[in-house]
Amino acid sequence: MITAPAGVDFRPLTAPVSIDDADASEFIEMVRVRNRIYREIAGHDDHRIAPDELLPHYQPDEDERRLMWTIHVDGQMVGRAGIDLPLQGDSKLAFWLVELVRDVWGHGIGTAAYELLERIARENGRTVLQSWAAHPDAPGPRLAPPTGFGTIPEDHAARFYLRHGFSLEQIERNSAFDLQGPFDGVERLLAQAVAASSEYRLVQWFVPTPPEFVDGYAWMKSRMATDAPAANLEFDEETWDAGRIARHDSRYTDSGRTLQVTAAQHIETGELCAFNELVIGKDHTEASHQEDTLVLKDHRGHRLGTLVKCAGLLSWRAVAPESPRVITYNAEENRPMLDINEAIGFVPIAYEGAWKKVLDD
């Protein structure tokens, strides 16, 4: 039994099929509150998203079950709580979030929301709970993960996790690249990468993924869960096929967002072996986001990470010439990728903590 503070209630959120549906108002308000919370934390709107662009990510999905509650105080929406339950195999994982506007911090609302999510995780047989949170720099005591890379302040969010039995496992760096600045360094690095990767060619597309690239793209996406540095976090091995690629692509195409994939293809075998994704919403004056980037293990050492990142950025100028910057995230211990980013001109702007708790039987 979850006991919420007086005047607080949690309402299960059912996503509408279309943002124009009569029952879309609760979803639209949830996105407005989400954007406000991210602005309060970061101090900018680079993480903002429009309701119709977020909606495809809340449609039924055979790969995971996403549950969301809106949080209300005296009838006013002040936050949200959500949990994602992967559906592949016999997964023991649950990924969750509790987000509240700053005005209602410190009243036990977050604790009540977390207790709801832990109960749902237990009811679904999940024993490993993982969550990420932004930790803006602040004076005072700091926490370091077991990786030994990076620290975060022991702030309001960190104390919340520690109080509920979570351990800090990893720190992610949030970096930005100025799209309105000079590209001389990007061009120079691309030329060097091309010279070092003569056995590979660049290929590029916008989703939906062309048929000839579906299988290779699916294999690379499946490796994101296993090949990227994960510290002591746990991730299930993922299966990606043509159907999952189609569902993935539709989350962008259905709402008018643009996703560009830049990949390296091994000339002799035709294998896709490295890729980089850049995304922007319908408003091309907003920030762009670099999503997945990976070089398959067997093809590392040929500067393919630099190749796909630089080629992607150079072509992106024509795609979104008014976008001010590209935002990306990397594990703080992922020095190979951070070295590439730093050489290109990405600068750190914020840090996130990755938190984990293993439930007792």
Ligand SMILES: CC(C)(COP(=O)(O)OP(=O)(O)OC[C@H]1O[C@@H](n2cnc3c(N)ncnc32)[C@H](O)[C@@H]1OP(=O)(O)O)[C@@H](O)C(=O)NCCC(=O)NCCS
The other form holds:
Amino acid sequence: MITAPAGVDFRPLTAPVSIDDADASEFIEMVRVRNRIYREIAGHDDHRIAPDELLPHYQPDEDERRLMWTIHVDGQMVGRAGIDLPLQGDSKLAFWLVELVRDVWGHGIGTAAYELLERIARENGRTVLQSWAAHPDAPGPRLAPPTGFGTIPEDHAARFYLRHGFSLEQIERNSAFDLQGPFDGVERLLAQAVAASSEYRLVQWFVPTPPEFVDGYAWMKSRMATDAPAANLEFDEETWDAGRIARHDSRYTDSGRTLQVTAAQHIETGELCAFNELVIGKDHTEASHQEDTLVLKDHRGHRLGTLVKCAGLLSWRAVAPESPRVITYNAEENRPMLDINEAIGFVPIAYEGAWKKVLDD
Ligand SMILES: CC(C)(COP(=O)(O)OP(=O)(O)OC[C@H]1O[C@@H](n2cnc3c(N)ncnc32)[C@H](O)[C@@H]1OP(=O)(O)O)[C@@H](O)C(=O)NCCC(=O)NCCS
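Moving on from the form predicted alone, kindly provide the form predicted together with the named molecule as a structure.
Next comes the full complex, and the chain you just saw is listed first.
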């Protein structure tokens, strides 16, 4: 039995099919509250998203079940609690979040929301619970993960996780690249990478993925789950086929977002071996986001990471000339990737903690 503090209620969120539907107001308010919470934590609006651009991520999905509750105090929406249940095989995983506006922290609302989510995880046979949170820099005691890379302040969110039995497993660095500054360094690095990768050619597209690249892109996307440094976090093997690529692509195209994929293709075999993704919403004056970047294991050591990142950024100037910066996330122990980003000119702006708890079966 979960008892929420007096005056607090949790309402299951049903996402509308379209943002213009009569019943879309709860979803629109959820996104407004989400954006406010991210602004309160980060001090800027780079994590903002428009309701119609977030909506495709809340449509029924055969790869993952997404459940969310909005949290209300005396009728006012103050936050949200959500849980994602991957549907790969007999997945033991659940990914969750609880996000509250700052005014209501420290009254037991987060605890009640977490208890609801843990119950849902148990009811669905999930025993590995994982969650990420921003930990803005602050004075005082710090926590380090077992990776030995990075630390975060033992802040309110960290104490919340610890009290609910979670351990800090990994630090993620959030970095930014100034799109309005000079690109000479990027051009120089690209020239060096081109010279070091003569067996490869660059190919580029905007989603929806052209048919000739679907299989190669699907394979590289499937390797993101297995090849990115995961510390002691757990991820299921992911199967990506043409259908999943189409579902993935439509999450961007349905709301008019732009996703540019820059890839390296092995000339002799035609295999796609490395890729980089850059994304922006309909409002091109907002921040851009670097999403996945990966070099397949067999093709490492040819500067392909630098190649796809630099080529992607150089084209991006024409795609979104007004966007102020590109935001990206990397594991703090991912030295090869951080070396590339630092050489390009990305600078750290914030750190996140990745937290995990294993429930008894
Ligand atoms: C992290 C977060 C979810 C915690 O929610 P919360 O409602 O503040 O958490 P609780 O009130 O349940 O517990 C926090 C503190 O309040 C205390 N508390 C619990 N019930 C209380 C009550 N009824 N009255 C007063 N204090 C209470 C707890 O003892 C705890 O104290 P501590 O900081 O010394 O450990 C919230 O701060 C938040 O949304 N942060 C931003 C997003 C984020 O980082 N989310 C992390 C999970 S994804």
